[in-house]
Amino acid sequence: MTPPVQERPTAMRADSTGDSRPFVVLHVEDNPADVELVKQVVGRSDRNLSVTAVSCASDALAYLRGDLDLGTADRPDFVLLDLNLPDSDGYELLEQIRSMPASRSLPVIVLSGSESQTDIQRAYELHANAYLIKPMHYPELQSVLERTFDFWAHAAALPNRHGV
């Protein structure tokens, strides 16, 4: 098991329930460079985000079940999922997330370098909420991530994670 990477917010925001808390993203990614890119986007923004990164499917599942303490008391508001993982492919993880009653409504956004229609179709058949094709250049990736975080953290109405 590799140690988790966390990016802590500097400020808290009040959500619709009046509860001050960060918007929590679980980033499932085995490539340290991609984890660092997400950390950089979060670090450069004024968004109230907390990103917890794990590098394998087993750690992601343990975290979602509450069996792995990664230093955050909050369950994620959404999952940013890479499809190529060392211990399981992202499709298997997505299927397992959807089979867990407490995570069925958890938004899962696939972020993949694959443009294959087969991959895209399979992700949506397994109930991914979005499939984003990972841009090759940092400025484009930064833009995609910023828009994604803005949408899920501010525009989308999400299920109450504390009521699960």
Given for the second form:
Amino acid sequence: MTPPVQERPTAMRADSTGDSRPFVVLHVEDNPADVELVKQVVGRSDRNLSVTAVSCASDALAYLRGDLDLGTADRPDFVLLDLNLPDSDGYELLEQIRSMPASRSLPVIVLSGSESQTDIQRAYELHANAYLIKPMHYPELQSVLERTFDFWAHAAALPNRHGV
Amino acid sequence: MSDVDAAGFDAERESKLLGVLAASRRLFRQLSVEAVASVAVDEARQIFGLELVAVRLLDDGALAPISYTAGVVDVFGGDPPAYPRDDSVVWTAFETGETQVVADTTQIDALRGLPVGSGVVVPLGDQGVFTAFSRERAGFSETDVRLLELLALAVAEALWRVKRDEQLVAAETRLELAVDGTGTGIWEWDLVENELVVHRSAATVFGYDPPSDKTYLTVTEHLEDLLERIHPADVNPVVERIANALETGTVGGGIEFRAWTGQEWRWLLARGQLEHGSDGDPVVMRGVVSDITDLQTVETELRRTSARLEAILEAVTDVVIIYDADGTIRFVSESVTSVLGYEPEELIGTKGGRYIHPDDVSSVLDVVEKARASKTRERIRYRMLAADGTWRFVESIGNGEPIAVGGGYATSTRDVTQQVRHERALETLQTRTSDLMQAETVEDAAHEAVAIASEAFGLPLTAVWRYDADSDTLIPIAETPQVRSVIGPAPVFDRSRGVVWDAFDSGTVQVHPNLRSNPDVYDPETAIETEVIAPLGDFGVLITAATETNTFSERDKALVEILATTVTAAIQNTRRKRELTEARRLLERSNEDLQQFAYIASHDLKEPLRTVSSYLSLLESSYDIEAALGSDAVEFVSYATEAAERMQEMVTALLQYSRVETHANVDSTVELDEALELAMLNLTVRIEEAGASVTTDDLPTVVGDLRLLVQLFQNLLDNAIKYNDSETPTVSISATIDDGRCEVTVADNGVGIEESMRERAFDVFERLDGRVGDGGTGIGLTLCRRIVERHGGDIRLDDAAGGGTAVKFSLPLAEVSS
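Condition change, the form predicted alone to the form predicted together with its partner chain:
Once more the chain from above appears, this time first in line as the rest of the complex follows.
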């Protein structure tokens, strides 16, 4: 059942191949203000990024399974996850994402307001790829998200999600 | 809250009650009137904290002070005077037998002009009074008066016991005087040791000088020496009689002979008998010897002596029993009929041992042996068989020295059944008081109370009612099984039952000796005739009843009263416990709230704040606000940004504040030098920017939490620099050590805090500056206080030399001080 892994390093995909397909971010967040902030980051960035936002866990799962059409053709390359969701807590969603073959190896970055050690630890135990604390000011958010996207889009080698 | 006051007051009453119970036991051990009076005064002073206490006893028609506190001497400017009979409250108390409480003492002539305000005079039976005064007016609560009465009861009892002993001594002395006057004396001749013991009145008869300091003269005499002083003509009959007595074991009638006193021959009449050892050999011969030279006179005196003896014995209300050496009862006073139900003749000639309870025989014999060996008076309590076949507790005082007339041992015996019951009841009450105080619920306390009444006090018809304010009724909550079998389930009392409500409403014990004679107050169908109704504070009542009229003694009443007092204390204790449990529960919940709050502060509160900050910074970084909205808008945005920054600091500080409780381990050893160093490291930039100078002494090692203590120093240093308009802000840190603690001073040359504002400075979000510095969260000092208090210390603000502020806080020192 494991999806075949292609040898092509994804890190080279976006720019050096001249591929115009952007690095697609799925933002799971119920707070419209935060959704807008991330949109601003993506919109203002000179990276080739696109963001799709869902506001609850069930939409996120449906979208990852391919059951929900959000009008975007591309599957996500990356999940930005808030832990506070209306229909489930972020940890449950994280667990479900890790249990589905289609998204098992998808990078999931937790973006949370909580500085609590318990929250941070639990996120990593459930195999989050990173835990980011939401900064207080916009410029810092811009900088931390861009560096994160750069890493996952260019530095990290990931299995090919599009060959499935 | 008034409940707290009430609880405090009850704890005091409880300890006073226990004090009085302990004092009673101490009083009963005293052997003289003076000792009883002195202990009574001492105990009253200690238990009630009274400085003006005296015991006055009736002496020669006046109430004379026997013992009193030093305060009384101060008040009178010397020893207090005796009060001759007058109509003052002191005499009123004595003559009516009722406690007199005087809220204003100026009405007592003898005390007018003296610095006392109020007083209580409690009668000590028919013996005197117990007086207690206070310098204040109305200085005695009703509880104090009741407890003083209880103490007085014990004092009167103790005095009575001592007097009874003295009476017996006096009776014996009079007997001896009577004997002295007759020239008749008893003698005892130990045949084994050849030792002759003679009463001093008979010494001359045998030719010895009478001892002046002893009642009995003991000399070593052999029969031959004794015979040498007998008239030659009388030697043979005497020797024959002795030989015959030794041979047959009986002495027979008296023998007359002449004996040489050293100056003249006197005619003597000797009577006596033999006592045999366990092997049957005679060991002691003892008897009476009279000088019959002037026979006529002697016989007259003997008759008179005998009559006087009878009179003395009858005057004593106790049963006087004279036993022979072998325990045979030789004499019993008439009072035995009223005390034990026997006629004196029934007992005379029988063995005393047969009336002693089998379990008590050996202890009685031990005491008898001890008394006789040491020739002292001894007291023992045991059970004696009454004529009706019941065992009665009696107390006997016996003299180990044989009685002067005709030998034998005198004892004085008194029925103490009531007293034993009373003492046991008090003892039981004391041991069970602790059980009672452990009661978790009001119902437990009530059940324990009726159990104590029934099992310990012998008051089986006892029940407890709880006052129900909603229905204005008294509802039964505990009753003995006997109550159920006599009257069925205890009834609910509504207001129609006046007698019960009288006690509850007035808070005083009501005794109804004959309920049936007053059909208005009770259901004529009931079997109950007598009731003692004791109020239990505002909680309810305790009722003890009996099916016969007038069955309760003063002691029973006192016991019920003590029990009621104790139960009330226990009930209030359960209330206190419940309040404590509730307070603890609230505290736990508030701790949970605090942790919940920490989460809210860290997340829910921060979340919207972050959104505000983010969007403000988005605005500032992405738009030319001045161009788009005008120059005022730049200012507005910066105000909003500043406010958001401050709010964020406050949220962070609140979070720290709540974590002092939840995330601290204050048991570690912390070097304060290290804590300060870390705090200064965290503040490096701030100190440099302000150009501040921080100086420090060597600081000690304390017990605490390093993280919190770093936070403490950091906050204090931050404040010292922040609220400072000096060119060079200076902070000096020093410490002093005293008695296992250290006091650290953080002094600055800043703006200082006015004395009236210092306490407010510790309130949450209180900011006192408003003129200097860049503001703060207002939680800094509150956090400091919380940290210091979490370490068991305290913190305060003081002036620093030079006008700034000195913050002083104490911490526990570690075992090994650096």
